[in-house]
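A lone chain, given as structure tokens: the form predicted alone.
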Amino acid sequence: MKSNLRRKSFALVATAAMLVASFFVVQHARGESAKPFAPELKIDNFTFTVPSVTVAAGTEVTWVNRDDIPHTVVSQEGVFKSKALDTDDKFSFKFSQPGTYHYFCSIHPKMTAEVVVK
């Protein structure tokens, strides 16, 4: 019984792996490349809900304000700066260069977080 279940589990995993691999083969054949992970970071309850995120160079990060008051997303290094984001407003920035980017809310400076770009 366990052996039969193992075989079925292995077959399911193998099928899934083949489907994923064929997706990348089709993309490559079309001249497409896989898009980098593009996180959406939430602002809520006077907090950047993800205090640190690591992404690959070339990744676009999007912040969305889920709070009921305005917030900003401002780089301490002066690399990016959003307008005041009202509820459900979004701000995006593409990180081209590796490094650590610290940011804060200019309206509420105790709100801080970082993006680490590899």
Given for the second form:
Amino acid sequence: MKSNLRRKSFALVATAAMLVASFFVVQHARGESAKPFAPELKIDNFTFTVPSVTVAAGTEVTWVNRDDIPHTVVSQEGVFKSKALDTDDKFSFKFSQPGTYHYFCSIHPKMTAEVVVK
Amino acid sequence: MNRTDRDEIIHDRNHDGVDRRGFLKCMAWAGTGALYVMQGGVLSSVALGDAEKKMIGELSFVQLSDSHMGFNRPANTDVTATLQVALDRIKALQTQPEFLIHTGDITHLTKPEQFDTVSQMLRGGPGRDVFYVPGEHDMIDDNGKGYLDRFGKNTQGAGWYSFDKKGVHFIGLVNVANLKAGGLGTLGPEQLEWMEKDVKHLSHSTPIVVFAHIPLWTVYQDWGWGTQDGAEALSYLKRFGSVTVLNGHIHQTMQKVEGNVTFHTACSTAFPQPQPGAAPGPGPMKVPPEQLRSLLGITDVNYVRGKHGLALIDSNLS
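Requested next: the structure of the form predicted together with the partner chain (the form predicted alone having been shown above).
Expanding to the full complex; the earlier chain stays at the top.
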């Protein structure tokens, strides 16, 4: 019971943190800084380390492979597809249309994540 | 290299994947080299010294796997050297294998020069055949074209095929093509249909060896270590008395017996990977240089007519 409560409160905190984070990302993207906001998402240890990121339309998202193993970034909806990224290789895509973009690594399909464009 | 005691691995009866006890035992043995003999559905292992005396059979071949040519990260900065050690080990075997099987991830990045290096090194002895199946690292960005141009002769679809050697029927399967998001390895309906037809005409006493890159049984779902439609493929082999399944992909030896089927995975010749769930992810395991070769290896397979199963010996490269 106690651990259940703890799990629930952890989930609440985690959800709150994610909301704050995505709010920050959107705000930041709309900010008037000279450089447009362009998140760089890390791939490491067979994982897309950011399972879901929310950005404003027009944002360019970059993935960088920090793993010892090559990975790809491939849209499940067929919108974008990287070549194999070896260690430290990068791939960028500019999201101009709002929507939810699911993607996976076509070499290791257990690896999945998403980009939400507002 | 020698162990004098005897042991056996109790097989997994609850059909849920890996028998933990058997797995741990297998891992302990991987560093020493052991012969596995299956009799009456029970897998037993004996010391390597004893094993060699019983090794004389009709057919002998060696399984190599996961050479990852082109990999040069800290886990192993010279995969060419470790592959060469593996080949030297094979050369030193008392009974010379009639052919080699490579269960995929020949290359690290599907590059022509990586394929060429491995195929030139493996060709070695005159007239020695090498039978390949691709790993996911051999089909990156090109839909398997580079692999099939080299090794696809006499194969179907994405590169599957079968052949017979001294009464043993071998089936090479491809479970790394067209992988779907969130899924495991996949054979696909076309290949399954071909396989069902391929074994239909065989008598149930024909020993069957199936080899493919990703394990055909689910070793560890969270890391994608399994084949989605592997059970369908195995269902075609139920009526056969002796079925041996050889896989790679997980860079460690693991073995289990289920009914008439012995499952076995081989070590990599390039770098080790952690035991299922023993690390946050399955990335290359960095070990002290003096330990590396004890975690790499080859598998020597022997078929003795009249015995229930095939004998498998894992030897490390240290």
